[in-house]
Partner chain sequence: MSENDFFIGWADETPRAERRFFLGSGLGLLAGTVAVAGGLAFWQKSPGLGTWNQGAVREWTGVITGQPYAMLRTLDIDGTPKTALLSCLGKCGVAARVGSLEGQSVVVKGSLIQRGKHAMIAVADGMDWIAPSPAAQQVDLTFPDVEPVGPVTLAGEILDSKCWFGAMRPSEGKVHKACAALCIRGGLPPAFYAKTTSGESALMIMTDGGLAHGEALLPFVADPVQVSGQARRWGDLLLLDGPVSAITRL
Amino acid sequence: MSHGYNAVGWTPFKKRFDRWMLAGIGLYLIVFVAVSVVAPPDGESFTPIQILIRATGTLAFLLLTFILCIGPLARLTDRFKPFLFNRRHLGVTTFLIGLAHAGLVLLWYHGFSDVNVFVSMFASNPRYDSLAGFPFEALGFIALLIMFVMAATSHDFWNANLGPGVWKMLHMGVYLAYALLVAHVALGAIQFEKHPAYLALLASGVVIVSLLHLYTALASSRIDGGKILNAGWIRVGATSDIPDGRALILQPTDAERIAVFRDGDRIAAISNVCRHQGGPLGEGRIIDGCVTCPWHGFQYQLEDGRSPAPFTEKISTYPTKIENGIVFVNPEPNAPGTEEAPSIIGAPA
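Form predicted on its own: give me this chain's structure on its own.
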């Protein structure tokens, strides 16, 4: 967690992640350039700048595809949850690689004209009514602008001052950027490149992203819809159904999702929505006695929904009870930060 808008904490884990990330990027660029020089497509030859244009373009597409896969994959396996903590690093790096790609394109294809490079890019090909000759560069430029806005507002300062709702809505623009990037590649490189790898790269990326999001959306829709029983309580399930240190998530009708956690012999319920960026708390786990968001590690105390000092975030708590080994939760939330004593497994009713 960050506090007072401090710079990103360079923990040993983040340092290792960034080293591996930069090493992977460097290796990809070296291999791409080497293959392009040693084994170019039949009848084609490229200048060094053209090779770098292709290398940075394909790398930016691959990285953005991977970024969009992190969320669904993290819901399927804990192995990908560390990437959630570093998705910001990946996003900013992807923007910088896209910026390098755009800069090389402007230099090589528009930099030798007497006209301003941006005017040249938008005016040199006005065939917006032709699918085959569509000015695909404009689509890539708009996608880059969206990624710039997301990279520039990635710090917690913007999340706090814009508010989690507005901030998240702004950063949902990544899907629009990806759609524009797919169109940019489909109407651009795919039209001119003879090597089938480009088409395979584009198609596989779109299919993987689409299927992963569709699958997790369907899985999310299968979350138990809590039915209100007598006296306004919802049946959660047996105490043994809740894994220790984890939660079951309920979706009351026309209400916010509830995460019902078990911490040893304690059962408590809190809002499923993290105050930082709207992360799903119920998909996190209890670390050091606090519910820890799987997205960025924000923590909340189970008994009152408050972040441990010096942090000030608060979420709603919910009353719980245990009857004959069955856990029930009242869907009426307490005010954020209200202390609510956990139910104790095995305690007298």
The other form holds:
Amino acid sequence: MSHGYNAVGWTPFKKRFDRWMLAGIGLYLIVFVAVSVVAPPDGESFTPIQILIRATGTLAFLLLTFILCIGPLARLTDRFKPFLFNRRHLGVTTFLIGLAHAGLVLLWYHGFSDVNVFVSMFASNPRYDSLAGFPFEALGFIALLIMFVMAATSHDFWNANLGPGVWKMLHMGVYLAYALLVAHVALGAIQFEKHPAYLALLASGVVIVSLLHLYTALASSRIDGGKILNAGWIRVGATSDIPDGRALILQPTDAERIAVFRDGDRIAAISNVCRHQGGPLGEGRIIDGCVTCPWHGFQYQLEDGRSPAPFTEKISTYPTKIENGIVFVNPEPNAPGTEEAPSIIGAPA
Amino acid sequence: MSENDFFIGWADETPRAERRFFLGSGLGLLAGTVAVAGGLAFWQKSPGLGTWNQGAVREWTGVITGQPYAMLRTLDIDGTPKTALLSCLGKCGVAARVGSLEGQSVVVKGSLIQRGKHAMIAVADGMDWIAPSPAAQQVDLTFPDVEPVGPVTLAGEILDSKCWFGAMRPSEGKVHKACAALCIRGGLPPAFYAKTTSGESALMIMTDGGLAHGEALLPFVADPVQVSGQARRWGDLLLLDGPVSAITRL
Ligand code: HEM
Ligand code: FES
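Having seen the form predicted on its own, can you show the form predicted in complex with its partner chain?
Next comes the full complex, and the chain you just saw is listed first.
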């Protein structure tokens, strides 16, 4: 490949995933519209645009809630990892549905007047000093802006060019957007729709997202602190503690996590952080002699932390040693892509 | 999960165990989708009555006024006088476009927005919508005098009449606050939807000293409020007259 980044490309799985996603979105919109048309009492009816405003608003919120659950769920069980693989399509789609919601609101509630729609959105309800009266539209607008920046930079091109650190920080903005949207709904629709289903859905979204994140944060803080022994070496464990083709993950104090892999009788340590989107490499496997990221399948060679040609990604390697069947790793990283000979199980020390 | 089941997104084949899991979770998610969409749509507050067939443009004959808001006193189908409020096609009143025809017998062209006994005529832009009435009226449609009913203190919500009559459904509460404020700012008549504890309700057109309300009313629109003022009867309309200072939030 001649370009400086490797896009996660189209695959049969991705196409199948997208078909399911579109089916779900279509089904949601159809059911919401159909029930809204049928449900009102005799003589009453919703105006069609208002049905669409609500269908798209609720759908975008539910999708975002689901997206935020994928990360922690994939940590809890490997089976959810595949959802990570296509989170980008979900994210961009969610933004587009949110955009449709906002566009319809601006057209319907703020259009048909000689006041500019954006002026109307921010000024028609002036009660910024009140909680129950707060102009919740402004919160939705800021959230939509954040989602726009994320959707626009979601392509691997930006990831490669901004660097994973900046990119990751940018995409943490999704939590701010979600908080703003929770407030958008709590100070908006919930002030009007008094049926408990609305409050229940909002509350369960918040509770599930928070609990999942809290749980996985606690679970990963339980990863070995790693005592520094003889001259900076961290004890990893017995060679037999590392399953073949897999890794143990270490958390050195104040440094990036390290994944210590075993491939047959070779032991080698690399950074746990994937150069792509920061996926946990230590939760991946060795496939065809390469460490394979569980998120989108980027690969790295054990001996130098480089992606196999023609790819050009590089991550840090770490020196390892085996003494009396115990594996040690030196937490001082080598520069990314530096060759570091694996330790061999059973080789004379 | 065995070694071979490790999922690699870019691989051509998805492992068998994964496929079964996807099929299961995919179907589960679709079922959940239907349940949530159906539930949320079903439990929406009912939208309220009201209709507006924009395509059905016709003519009404009657007496027009621009004070306090643009209105036409015309004949109902049963032959009794009826007051229809007037609006432009969008979020504006047409009081300023009554001009020299104030108090005259006119023919007005527009489409009807109707909710129960409440009516509004949405008229086209330009000057094509109104013309002096050529024929003399059999029934006198001159606006009657305003009759005092008495001082009242009422709880309820300030709405914009056009949306509530049927232009938007639903048209109440927080979600519609900005739109209602935009309508009233544009000169559409504000209405007070009073609800008594015993469940009775009344819709009253709001005035301030007999004149149209100004922008000071806007922050109170769509909030639960209490208004003290004078109730008045004007033909078939109920009016609620009082200054903004007589409005308190509940
Ligand atoms: C410029 C941005 C936005 C504006 C002006 C806006 C405005 C509104 C308005 C006026 C309502 C009440 C609609 C009604 O009930 O008739 C509403 C509701 C809602 N909005 Fe937004 N919104 C924006 C962005 C978003 C985004 C990005 C999302 C989610 C991703 C969202 C999610 C919702 C939800 C879940 C509701 C409650 C359901 C409903 O009543 O429609 N909004 N929004
Ligand atoms: S994070 Fe995407 S492949 Fe590792």
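These numbers were taken from a predicted model, which means no experiment stands behind them. Whichever C-alpha set is largest while still superposing within 1.5 Å between the two forms counts as the rigid core. Numbering follows the first chain given and starts at 1.
- With the core held fixed, the Cα of residue 61 is displaced between these two forms by less than 2 Å.
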